[in-house]
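Just the one chain here, laid out as structure tokens, in the form predicted alone.
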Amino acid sequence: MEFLTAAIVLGVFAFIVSLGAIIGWFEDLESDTGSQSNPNSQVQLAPQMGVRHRIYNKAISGEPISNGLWGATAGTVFTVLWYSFQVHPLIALAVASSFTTLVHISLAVSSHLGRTASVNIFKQPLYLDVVTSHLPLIASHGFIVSTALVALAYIFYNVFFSLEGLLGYPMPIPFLSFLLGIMAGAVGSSTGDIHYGAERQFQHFPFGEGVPSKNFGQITTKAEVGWRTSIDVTYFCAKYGGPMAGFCYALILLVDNLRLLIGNFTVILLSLITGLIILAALIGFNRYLEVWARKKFGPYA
């Protein structure tokens, strides 16, 4: 029976990290794809450096606060329907996420057209190809991201009180989507847009120079071929960015769950030691990929 639990145990946990990936990956994308996060404000300030671009520029606020209200929306009306009114949790994750890509959307292209409205005194045009082209990859990469995040909250919710303890937390579906969402948003910020979307949109500077004050708003309007658009972005970071960001959010869900399992399956004190051993790791790698890289790429400007 041990070894029975034990193994249905891992198979939870090996879901559970796969759905961060496609969680982290997905939302580096659907961000890249809206110009949401760092290069955002870059984007918003180009027409008044007399740059004119053909970016969509749709960030209501930071990539974590906006994926915690997907987060929360979707579980929220998830949880009203397989609850409530004893839906299967399959429609009604599909609901619930359907449901929060039309907001998703609302709020997509309200944003995008008030903030170009804003720069109109500029001569930055509304190119309305750029909002039909794009929106159906905000939709679809949005709608993924909501149904793995309820998905996620759904499984944490329920393994806690089906596997006593070992696995998940005793929280509702709501705030837990809400509360990986938010994570989702950080890891998107900090580890996909950061070092491939800015970085294309930035990329006739020097690498690892950052965006000096001076350079602010001159961002890279040409791609390829003809102008540049948040799709040629997206592709870009589908190679590389999307797939960190995927990776990092699977590895937090695999080391802070791992160290959950060690100490439910032993002690709770072996928990929080495994802990700060993994932190002290994680650390010193991070210190030696700055060194190597700086050797690498030259010193930062």
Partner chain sequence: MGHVTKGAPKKPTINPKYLAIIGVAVGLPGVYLGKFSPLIPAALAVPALVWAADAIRRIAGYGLGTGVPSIGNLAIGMGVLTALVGLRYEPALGVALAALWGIMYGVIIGRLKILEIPVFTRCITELSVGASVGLMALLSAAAGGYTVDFFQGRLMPMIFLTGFVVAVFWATSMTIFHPFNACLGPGEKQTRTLKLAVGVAGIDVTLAGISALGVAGLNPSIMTLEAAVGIIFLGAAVWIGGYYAFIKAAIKESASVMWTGFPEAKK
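Rigid core (definition): largest C-alpha set, two forms, superposition within 1.5 Å. Model, not experiment: these values are computed from the prediction. Numbering follows the first chain given and starts at 1. Compared with the form predicted together with the partner chain:
- Remark: with the core as the superposition reference, the CA shift of Val291 between the two forms reaches 2 Å or more.
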Second form
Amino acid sequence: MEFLTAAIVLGVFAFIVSLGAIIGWFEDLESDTGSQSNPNSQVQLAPQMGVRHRIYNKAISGEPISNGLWGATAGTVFTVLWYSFQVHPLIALAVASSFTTLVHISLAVSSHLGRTASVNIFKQPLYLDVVTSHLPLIASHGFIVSTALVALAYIFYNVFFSLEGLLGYPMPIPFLSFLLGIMAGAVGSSTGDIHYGAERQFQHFPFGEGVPSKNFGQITTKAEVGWRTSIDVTYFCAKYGGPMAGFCYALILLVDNLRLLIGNFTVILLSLITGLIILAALIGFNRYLEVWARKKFGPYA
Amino acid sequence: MIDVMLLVLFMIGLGGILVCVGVFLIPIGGAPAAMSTATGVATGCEMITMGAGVTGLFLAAAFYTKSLMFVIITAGVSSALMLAITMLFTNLIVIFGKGVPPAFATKERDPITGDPIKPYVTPGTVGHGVPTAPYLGGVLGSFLAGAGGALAFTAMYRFSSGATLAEFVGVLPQPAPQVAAMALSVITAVGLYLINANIAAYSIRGVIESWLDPKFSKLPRVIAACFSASILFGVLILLVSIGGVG
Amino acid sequence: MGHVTKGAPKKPTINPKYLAIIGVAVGLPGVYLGKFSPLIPAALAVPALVWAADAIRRIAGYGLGTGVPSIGNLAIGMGVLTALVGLRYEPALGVALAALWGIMYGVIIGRLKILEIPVFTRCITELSVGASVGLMALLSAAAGGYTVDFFQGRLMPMIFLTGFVVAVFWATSMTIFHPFNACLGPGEKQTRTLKLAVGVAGIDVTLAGISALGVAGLNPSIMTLEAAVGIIFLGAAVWIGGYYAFIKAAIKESASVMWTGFPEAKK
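Next up, the form predicted together with the partner chain. The previous block was the form predicted alone.
In what comes next, the whole complex appears, and the chain from above leads the way.
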């Protein structure tokens, strides 16, 4: 193993993890800008409870599915330009992500308009300025997610064939970005969304207790100043939920690629053992955290 | 040839069962968990099972020549790590973002650690976060789900590249990966997740608290459904890739 | 993970039987006619996809216990391999297998009491066939039309090796479930949902056209550049047309539409 190869492997490894952090972070903020996935059920329920709001209702689908579509679309357009027409990868990346943004905006518009029209019997008005003011934010976050997904897939694909399988995976680029998108959506919807759904969406209820089901639909409609829109939600979730989702996704990629590297440099058994040790450490840390939280917060009073 | 085909059918059927048991073991809270109203991971059954499962496919693809047992276990550990990290961050956000400790209301005490757990539950909810007992269930469940997906992936890849029985279970002597067959195998594995995770999701109505849940007793019937559905799926796999796909 | 209203869906404006007949009668010949021009299957995939979106509407109205997307994904999971079998041997065989497998999945799920919905077996069969026909038409359009030795000669080296298949695969799933998921609610109307289904099917066709463009760049002998650009323009036209009709319908049927304003105070 030459020094130069080892240095390149480590550099690429660090780059993979940092791109992972960007994907998770922006994926979660994109879903908060428009309440996709689970917190969406409350936005949908609110007019039925007599709570009318100015929040964007972006019910495209579950996050893993929609992010898988962004990854698959951007990866396909990128491969068409880069592989079939030999366009420079950076230009192909920008064009691919721009086209994906068009698809993203279309689906975002149809879900807000469709869901609002379908709660017409509860007199929820359709505010067109909500649509126009949220779309740039949704599009920009989605653009960053699809760019990072395809960049990561491109790195995985090329590194596999140029470093003889030390890093990366032997799958076509659209497949890699598709699978990475599904993973990103699963992480974002199960970690970052809790910060929006449990805290920001029900902020006028006390901090430090779960949301009882009798409060369902009674979402917070007033912001720090004026009426709340989903832009205020993004502003709040960017401080904790989004970064944590990014951190989580980066950690998953770090552990997975670390095991791949160990398996390739030594024997595959060692990568298995490393995985089991990390798993035990995670279980231990979770237990410590649980005990610490119960001791610190005390029983419900 | 017949022996390899029977092995493929067996592997797909086993993969379906593993995915199904995996869904039952992963603590899934669905939409209520995102409001800290229920215990578990705050997303849908199929979503988290696929998210955890496809993580295993990456290593299954990278180690495509290694012996079958190693590929499956490595992929399973990958999925288990993915879900372990995700559940840990779920707890971090529930604890520091919402200010509630992980707890559930179905039992008085945590069956693994023996801690009293019910007093920490907010009235009107059934729990928050992922306490130790469901956490361990989730780690085991995602291991099984990841192994199931890797089984389908490897079965399709090796069958479509015409491996013999010894190459199937042992080391695959292939100098370079066949990218097209890899793509076909990913679609197969994703299809297996989509079918089995959804059948399991419909039977538990989208929410389950790992092995503590009373719905866990439904498992044998759902295993039967997933096994027969996967065998049907396996017949199609044989039809698509018999005689090689290159 | 939307809020699903319980109870049977309201009486539809367009009879689902007509949609089913149009979907199969138009989609399947479309696959065969691909040898004249790949534009034909691309255009004829749209009715099959709209039909599948209508089947989702009928089944998901009963309440599944989990999100609407799950049933669309189940459909694509069942449909994808039957579509590949169809493209490998004979497209008509693919449709027959999709129907047979759909019935068997429906019987398994119904008999083992996984999900007890009266129309489940019928709807799941329609979904399986619709997804299968749609995928076959779009994949054959992307690889220059269905001919002999299509699977080994064109599909694997052109669509699978490059990975273009995944965009069509996943966008078809999105086309099937997104219209109903986006229009979910007590005021859901069949005509509005199906207008959106046409629009999203346009996105799917556009993606097939982009894949066709990639194939044209790799091997001009099986796919001409003009035909690929033609599919993209066709898809874009369907996309824009469907969305235009949908947005007009949604704005007309909303409770009230205003450029800006505040909701009235809570009772």
